[in-house]
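Given next, in structure tokens, is a single chain: the form predicted alone.
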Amino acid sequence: METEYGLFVGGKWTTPAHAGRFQTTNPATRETVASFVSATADEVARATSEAAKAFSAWRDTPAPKRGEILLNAASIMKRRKAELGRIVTREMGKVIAEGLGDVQESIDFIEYMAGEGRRLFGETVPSELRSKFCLTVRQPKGVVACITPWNFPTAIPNWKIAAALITGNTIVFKPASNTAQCAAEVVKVYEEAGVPPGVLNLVTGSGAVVGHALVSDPRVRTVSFTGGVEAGRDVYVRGAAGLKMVHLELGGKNPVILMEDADLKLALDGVLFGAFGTAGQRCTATSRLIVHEKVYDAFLGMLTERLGSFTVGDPLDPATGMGPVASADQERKILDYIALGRKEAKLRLGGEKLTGGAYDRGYFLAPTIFETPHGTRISKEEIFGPVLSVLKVRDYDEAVRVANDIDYGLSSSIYTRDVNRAFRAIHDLEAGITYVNAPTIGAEVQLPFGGVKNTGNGGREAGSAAIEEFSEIKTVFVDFSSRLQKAQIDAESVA
């Protein structure tokens, strides 16, 4: 019998009368995982009301005390790591090592944010006047909406939730529908950790209903959204109508530049992990490999040979290199891009749905490589699957030009032994993240995460920058001169 989940509103799990329901599915087997409520706009409004009622008391809870609750959550998640990692793998499809890694990233970030409860720094600055003290403090924004994707179904929710909680906000959380169990289990962790009723609320359902209701509610002052560009643009426009702060983390088309002096064995491991880890379903996935002509044939041969022994299959088997893609919709979209690639580029490897045996039960695709000139759709559009476009260039300048000629700017990488060229790339690449001698994936929680161009609207998550997304700066002037002082006005010039 499938597990049934309700909504989490005001500190209680509830299932509204006559509620519609939807199911999540294991992408490796197409078996039903669990069942969830399809919330209505009225239920979203009720969750928002509970968050608004809880705000004052949570705001006034000392930040170090909020941090203690986060540490409790991290401890619970550590205890449940093996169980939660399996839930991630069963519901999303990433291999078990990555499922456990998803949970570990959650633990790391929650612990990091707990420490911010004793920081939340402001500034003190000198005044131009005597006997006057000037400072800034951070204050929470109020009710925030956290809307999250399916590809990191515990890590990305915790990036948002932990940062919003430590800064004193209350939350209405809408997860991706196809990983709703992961989200519900995250909320259960915070419930057990002692988050007060109403501070964290979970509403499941479609973006068209739940997402639109959240973004449109005037009591929601900040919206934090991670997902696709078109959906993000819609959220941005709707939020702008209410003059809300809208933080967007969107797509990527991330390049690895492989120079002629690169350590090819090191690069091979990095490209394999970057392109085919999580079946290419990371916003930071290596989807373009830009290779110097002097090592192009040699490296492509190495890559093709290694993929000959690369295992695709059961994601719960520790020996599996890549699991299924996340859903039938994902599979269809990726296969459409592969069909397009066959027309505009040279297929080097893969390019097919895997069939036979256990493959027939799930959404399994072969790791795919295209050799393509720059400018094709597969070399410029985000595919979000195990499809790598390989491009040949003459020199460093052409490599950077190709890397930057794209609508996105999230992650980037260069493999080279030339330190001068590495630092040039750090300067030249138009991206929010640059790796040297490492793939485009592998962000660490203590550093800001985000990008430029169509990757988002300029904000950053993770690191100490995470608290900026969920806090307001208040400037404070304390005049202890016991007389009226006028900044910028020369007292001697006033009659």
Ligand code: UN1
Second form
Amino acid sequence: METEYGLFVGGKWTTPAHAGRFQTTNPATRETVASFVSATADEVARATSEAAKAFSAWRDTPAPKRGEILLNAASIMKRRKAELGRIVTREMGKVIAEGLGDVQESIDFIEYMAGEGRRLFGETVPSELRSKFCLTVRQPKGVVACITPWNFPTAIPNWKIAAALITGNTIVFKPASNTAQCAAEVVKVYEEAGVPPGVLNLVTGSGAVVGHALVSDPRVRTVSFTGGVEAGRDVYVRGAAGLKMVHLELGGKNPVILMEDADLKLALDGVLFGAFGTAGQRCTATSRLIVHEKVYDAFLGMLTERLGSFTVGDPLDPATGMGPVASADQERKILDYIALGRKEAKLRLGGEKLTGGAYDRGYFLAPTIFETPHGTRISKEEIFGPVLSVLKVRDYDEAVRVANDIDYGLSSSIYTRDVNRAFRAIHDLEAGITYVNAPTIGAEVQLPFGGVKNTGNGGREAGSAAIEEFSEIKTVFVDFSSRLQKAQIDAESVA
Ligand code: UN1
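Please give the corresponding structure for the form predicted together with the ligand, as opposed to the form predicted alone shown earlier.
So here's everything in the complex, that chain up top.
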């Protein structure tokens, strides 16, 4: 019997009468993983009401106390790490080391946010008047909506939930449908940790019903969304009608620049991990390799040779290099791009669906490399799969021009031993994140995460930026002079 989950509303797991249901599927085997409620707009409204009701008590709970609950959540997650890692791998398909890494990223961020309970810093600023004190304090926003993708099915929800909780907000959480079990288990962790009823609510179902209902509800003041550009634009436009703060983390087409003086062995490990880790399904995945012509042939030779012994298969087997892609939709979309690439570029490696034996049960694709001039669609559009475009350039300036001539700007990387060139790249690359001598993936949670251009709308997640995302600043003036002092008018001249 498959596991059945309800909605989590007002502190209770509930299954509405006559609820429609949907299932999640293991992409390695196409077996059903678990079943979930397709929530209606009414159920979303009920979850939002519960979040609104719970707000005042949660807001008044001292932030260090909220932090203690987060620390409980982190320790529960540590206790359950092996089990949760397997759930991630079974439902999403990333290899088990990465499934465990997804959970570890959750733990890291929850612990970091728990500490914020004793910070949540404001500023004190001098007044232009005597006997007057000026400061800022942070206040929660109210009810926030967290809408999350399937590729980091525990980590990204936790980036949002832990930050929203520590700052005193209450939450309606809508996860991607194909990783709903990961989401439900994350919610169970917070339930066990002692998050009060109504503070965190889970509604499962489609973006068209659940997402729209949430984004349109006037009680939801902030929407934090991670996903694709088109869905993000839609959320932004709908949220704008309600003058909401909409935080977007969208796509990427992340370049690694490989200069002629790079440590090629080091770069080889980095490019393999960046391009084919998580089967290329990270927003930060390395999808373009921009190589100096002097090392182009040598490096491409090394890359194809190493991929010859790269294993694609059962993601629960620790020896596997790459698991399946996450769903039938993903597989179709990636295969369409591969077909396009075969027309507009030169296929160097892979380029097919893997078949035979256990492959026939799941969504397994070969790691794929295209050699392409700059400007092709496969080298400019986000594919979100194990497909790497390799581009040859003459020098650093051309490399940067190619790297930047793109609609996205999340992550970027340069491999070089020249320190001056490394710092120039940090200055020149149009991206929210630049790595030197490391792949484009693997950001750490205590630093801000996000990007420029179509990657978002200017905000950052994680790090201290997470506090900005989920809190309002209140500016406070305390006048202890016992008389009316007029700013701009009464200020004494020093002359
Ligand atoms: C994402 O794919 O949206 O930096 C998140 C990384 C991970 C997070 C990726 N820590 O690759």
